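First, one chain by itself: the form predicted on its own, in structure tokens.
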Amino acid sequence: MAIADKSATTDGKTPGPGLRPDFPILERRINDRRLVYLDNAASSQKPESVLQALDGFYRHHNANVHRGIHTLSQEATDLYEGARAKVAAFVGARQASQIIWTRGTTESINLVAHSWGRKFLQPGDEILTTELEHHSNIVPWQFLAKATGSVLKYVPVPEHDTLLGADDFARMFTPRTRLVALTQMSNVVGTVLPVKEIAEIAHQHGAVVLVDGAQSVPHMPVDVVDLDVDFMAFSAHKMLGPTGVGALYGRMELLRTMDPYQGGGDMIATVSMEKSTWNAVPHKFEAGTPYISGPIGLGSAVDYLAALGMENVQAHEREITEYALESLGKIPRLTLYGPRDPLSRGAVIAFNVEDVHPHDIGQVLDSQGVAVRAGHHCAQPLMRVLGVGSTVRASFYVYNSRDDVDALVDAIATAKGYFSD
């Protein structure tokens, strides 16, 4: 049987409502209403091609990867490593071996903190991050600072627009700055940071740059070589792929100097009673039997996004975001957070309705078939900057449309009516 590695095709489709039939879950009705899924910053839905890739692996090729000499193992290995090559090309990496499979963005960042940070940071060295960050790009550095005696510093975020420029970072550098860890796009307010310019400044100071690409890689063209970053972390489930898998891109010269993250099978070259030696990158960082179907599913998701064209994805989302900002901005007693210019932000909009708790808004919206997120979005430092405990968050993707924005606005009106005096 031929290996089931058919590249996804969108048959000339473009981002928008025409893609809805590709996503079986969007056929569901919630409370007898059309499902309007606006929780994409938390996790995206999956097209039929990704579901088929996952099913096809288990039905036709299921076996462990690497070192097996039988047909199924070789097929599984080809699919697994083929997905690595697809993902590398998608983010502009020069070599497939620069992509390390992880459980997602969080584990990717923890891998760098453990394998690079604990080896190379000294007491008094500085880690620079921002108040915009997801907890996954804060807590690992807190652990690292405590373990190494290094110092964690935050670039402050202006409350009025949450925009950060390269100059905001430049003034924070000292001779002890060793690592800059920043998001490319905020998961709360959508702010997009000028990563390329920041990386140039960081490298002038001899610092390493890690980018949290969880929100950017799924939504805009990303080229790690052009950005000149040292590490980029991202997750499959936010870019049409399965949960529980993600990737870490790393600059090869750094990956070679780093120690393994975990010990066990497949990350070794040799083992004796006295010592062990390590496998080559990336396998040095991939101990044990991996989540094989996950990367295969991610490879199919990358095929789907590449067929759409990431420039088209970004353009579509900007159009939807501009319409949403305009529409939501007309609602009385509704506060929007983050940049107003769609060119300065991604397709994530946080808002609050005066005198109504975000959880109450979210619950009423769900009754109208509109799925949003309510809470602190794993970004409590940013919530404190904004002066709130939580917000409602609507986030858009390739299958969303202006009709979805209209449904959101109508549902908010229903919620306001429900809670009005």
Ligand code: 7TS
Given for the second form:
Amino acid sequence: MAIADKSATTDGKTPGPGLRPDFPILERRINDRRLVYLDNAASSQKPESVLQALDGFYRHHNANVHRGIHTLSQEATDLYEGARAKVAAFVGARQASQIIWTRGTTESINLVAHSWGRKFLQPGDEILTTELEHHSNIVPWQFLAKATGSVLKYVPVPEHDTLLGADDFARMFTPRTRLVALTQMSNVVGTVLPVKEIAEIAHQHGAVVLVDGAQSVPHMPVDVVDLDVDFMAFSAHKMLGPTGVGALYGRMELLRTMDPYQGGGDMIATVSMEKSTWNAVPHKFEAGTPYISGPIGLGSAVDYLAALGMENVQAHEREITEYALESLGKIPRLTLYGPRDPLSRGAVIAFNVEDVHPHDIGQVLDSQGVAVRAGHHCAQPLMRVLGVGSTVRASFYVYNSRDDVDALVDAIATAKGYFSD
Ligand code: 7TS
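Can you switch from the form predicted on its own and show the form predicted together with this ligand instead?
To see the whole picture, the full complex is given below, headed by that same chain.
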């Protein structure tokens, strides 16, 4: 039987409400309203083609990978490694083996902190990050600094527009800077950082560059070779794929020198009772039976996104962001955070309404069928910069439309009605 490698069903389609029928969950009604899903920065919805890839794997090809000589195991291995090649191509990696499967962005960053950081950092070495980061790109470096005696420094973020340029990084380098760990796009205020320029400066200073691509890889064209970064971390579930899987892209020279992340099956070449030797990259970093269907689902998701075209995805999101900033900006006593220029940001918009708690706004929005997130968005240092404890956040994706922005604005009006006295 042919391997069920469902290719995308997006041929000829463009981002926008026309994609809604591809996403079965968007047919749900929430509180008797059309579901307006604006929590995409937390997790995206999944198209039918991804659901079929997951189901098809278990239904027709399920077996362990890299082991059996039987047909099913070979099919499972082909699908699993085929997905690695698709994801590598999607981010512009030269070789499939530069993609390591992880549980997601968080684990990808922890892998680098553990396997590269603990091996190569010395007391007094410096790690540079920013005040914009998700906790996943802060806490692993705090662990690493503690374990190695290295020092964690933050590029300060201006409160008024949260924009960071290459100069803001340039002035932070010292002869001890070994690593720059930065997000390509903020998950709270949408700020996009000039990663290519920053990587160039970092390399002039001999530092390694890790990019948190959790919010960029799903939403804009990303080419790791053009950006010339050393590591790129991202998660499947934010880009139409399943939860529990993601990837780390790495520069091959670095991956070869790094220590394994975990010990166990699949990551070894030989094991004696005294010692072991390691398998080749990427398997050296993938101990144990992996989440096989997860990467296969992600492979199907990148088929879908590649068929749409990431330039088109980005253009669509810019248009919605512009419209949303304009519409929300007209609401009295609503504070918007982050850059005002849609070209400097992605489709993530944080805001607060008067002195109403963001959770209260979120609850009224849910009663109107509008799903947003409220809270600190795992970015407490950024909340401190903005001078707030939490915000409401609306975040958009390929299936959203201007109608969704209008529904958000109407629901905010309803919420204001409840809470104004
Ligand atoms: N980095 C950024 C920029 C993120 O937005 C997230 C998740 C992560 C790292 C961690 O990704 P994970 O897949 O390993 O959890 N961001 C969010 C969010 O904004 N709301 O929920 C999860």
